[in-house]
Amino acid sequence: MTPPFIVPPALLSSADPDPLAATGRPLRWGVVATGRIAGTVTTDLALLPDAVLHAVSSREARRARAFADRFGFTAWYADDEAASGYEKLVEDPDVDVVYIATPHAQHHAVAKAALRSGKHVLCEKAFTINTREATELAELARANNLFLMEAVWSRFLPSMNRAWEIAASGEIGTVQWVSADLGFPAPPDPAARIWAPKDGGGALLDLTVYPLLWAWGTLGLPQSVTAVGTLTGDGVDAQNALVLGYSSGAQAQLTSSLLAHSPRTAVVCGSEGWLRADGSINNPSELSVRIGWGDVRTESFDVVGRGYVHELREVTRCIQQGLTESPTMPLEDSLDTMRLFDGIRAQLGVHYPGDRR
């Protein structure tokens, strides 16, 4: 069995350093895309004293210019007949590291261009749409001695790491089952990237990484996965339910939905007690613990910025120290996730145009 996450001591809630404190030389950032997640992450990036907002790109000049003005970027790039905006950005000699916030299906092309241009890369989850694309990026980064990481921000939150620490400590006994859900009704717009096969749409790539973190972080990667789902007329999963099996006999039930509101809860149940995430499973504000029939203990956590500061601090620190992978979010974890998702998509019958390349 692949072991659960190893929790670096510096990330535990009791020893978390100030994520807003500079850790070395300033890094000049380029941001590819100007959508909602790009804006949210850039808001937190601007809080880091050793982050320089240098360049942003978009397909449209109007959007690139507005984003640059909003956050104070030095340069902006947009598509024209000669090149795409992101191609211009990755060729900018003053960009050190590129953050990619495009739809999933564009991650591979943008990250590949950035790595070939000698840039370090932080790429939004899902890392790519399949294992083949993810493997190519990992090999390219390693061959060129460049930093590459999937932006699974929850991996770096003190509340999440505290939950994994409690589960690993034996306080709730041997973990026997995990339940986690994440769902919200997305407007039924076939042109929206969340529903579009060409963009890698569907609940799996967009949402399932979060429920999966709770199973992986406490039980490890599973030995078996059974998946069922509801597909749209365009063939993407609007909803999926997964049962993960382990050689120990433990199980996990994970649900992701673009059709219904869910309580967004995660419960880790052991032979001596249970642990529950309160608030949201991707950024818990509280953890509740109960041993046997005793009283419930609650631990509360503050959020720095919008919650992405810890992830951005890790990327910054790693690059400053000459690391090419994060010890907290190594490339092999992203490859394992894509292998798992490929198998789940095969069971669900979900196929993307990029799978055929």
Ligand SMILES: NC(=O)c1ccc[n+]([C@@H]2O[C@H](COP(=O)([O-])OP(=O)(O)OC[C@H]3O[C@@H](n4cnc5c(N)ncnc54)[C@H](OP(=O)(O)O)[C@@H]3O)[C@@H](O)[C@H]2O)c1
Second form
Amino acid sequence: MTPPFIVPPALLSSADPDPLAATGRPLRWGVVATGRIAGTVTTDLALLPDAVLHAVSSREARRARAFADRFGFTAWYADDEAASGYEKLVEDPDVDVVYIATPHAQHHAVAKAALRSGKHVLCEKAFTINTREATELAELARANNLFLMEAVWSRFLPSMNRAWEIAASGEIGTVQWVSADLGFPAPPDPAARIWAPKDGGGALLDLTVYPLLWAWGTLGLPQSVTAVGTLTGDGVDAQNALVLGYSSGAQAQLTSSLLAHSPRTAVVCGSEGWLRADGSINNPSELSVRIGWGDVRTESFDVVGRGYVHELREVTRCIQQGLTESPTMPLEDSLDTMRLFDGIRAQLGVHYPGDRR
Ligand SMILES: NC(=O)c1ccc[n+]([C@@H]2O[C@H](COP(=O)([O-])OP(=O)(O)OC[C@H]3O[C@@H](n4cnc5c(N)ncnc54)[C@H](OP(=O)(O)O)[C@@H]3O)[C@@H](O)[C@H]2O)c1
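What would the structure be for the form predicted together with this ligand, rather than the form predicted on its own?
Then the entire complex follows, led off by the chain already shown.
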């Protein structure tokens, strides 16, 4: 079995007693894009004493300037006839690390430009739209000795690491099945990135990374995946259901939906008891454990900032220490994710224009 996500405490940023303490020399950040997650993550970045908000880029000057003013960035860049905003940002000698918050289909081009300019990179999930793009980025980062990580923030949350720990401890016995769901009805706007094939739209790339964490973190990578999905008229998956099979006989059922509200719950069921995550599967506020027919034990978790502080500290600590990959979220895990997603998309019949490049 592939080992689950157990990281020794000495290598786990979220195990630090003070999640807002500086860990070394300040890093100068460049943020690419000014959308929803760029604003949320930058709010948490501003909490770190060793983060300098240096530059932001947007396709439009108006948005770049407004974002810079809102968070106090020193510089802003926007598209013009000569170059795009992100091309200018990655060439800024005062940027150490670039955070990419564009839609998935633009991650590859922006990350490639940043790595070619000698910048470390934190790139939003989904890492890329396919394995070919992900492999190219991993090779480029490794060849240039630069830090690169997919921003799977949930991997760094104390609540999630506690869940992996409980599952691995044997307390609930041998894990036999896992169920996890994530869904919300996205407004039906065909131009929105979440629905647009050109942006890598659909539930799989946007949501499935989170339900997958629960199967992967407790059972490892599956030996088989069976997928069904509901496609839109434009050919992206509005929702998907996956059954993961393991040679041990264990199984997982994962559901991701852009059509329906879901309780966002994960359940890990073992021969001795079960573990349940409540609140949200990507940022649980509570973990409940029941052994046999005994009482339910509940563990509660506070969220620091908006929940992104732990991931940002990990990037900071790794770069300060000269690491090119995070021990918690290594590149191989992003490559494995993209390989799984490519296989699932083939079953669903979802193709992106970028697959043909
Ligand atoms: N980690 C998380 O919790 C989390 C949560 C939500 C989303 N995400 C990920 O973050 C990424 C962005 O999601 P979002 O919800 O922030 O989307 P969003 O609100 O639509 O923002 C994306 C931003 O990217 C820029 N952009 C849009 N289309 C572009 C294009 N064709 N080329 C280049 N730039 C473009 C725009 O900024 P400018 O107009 O300023 O250029 C836009 O505001 C996605 O990959 C998503 O999966 C992660």
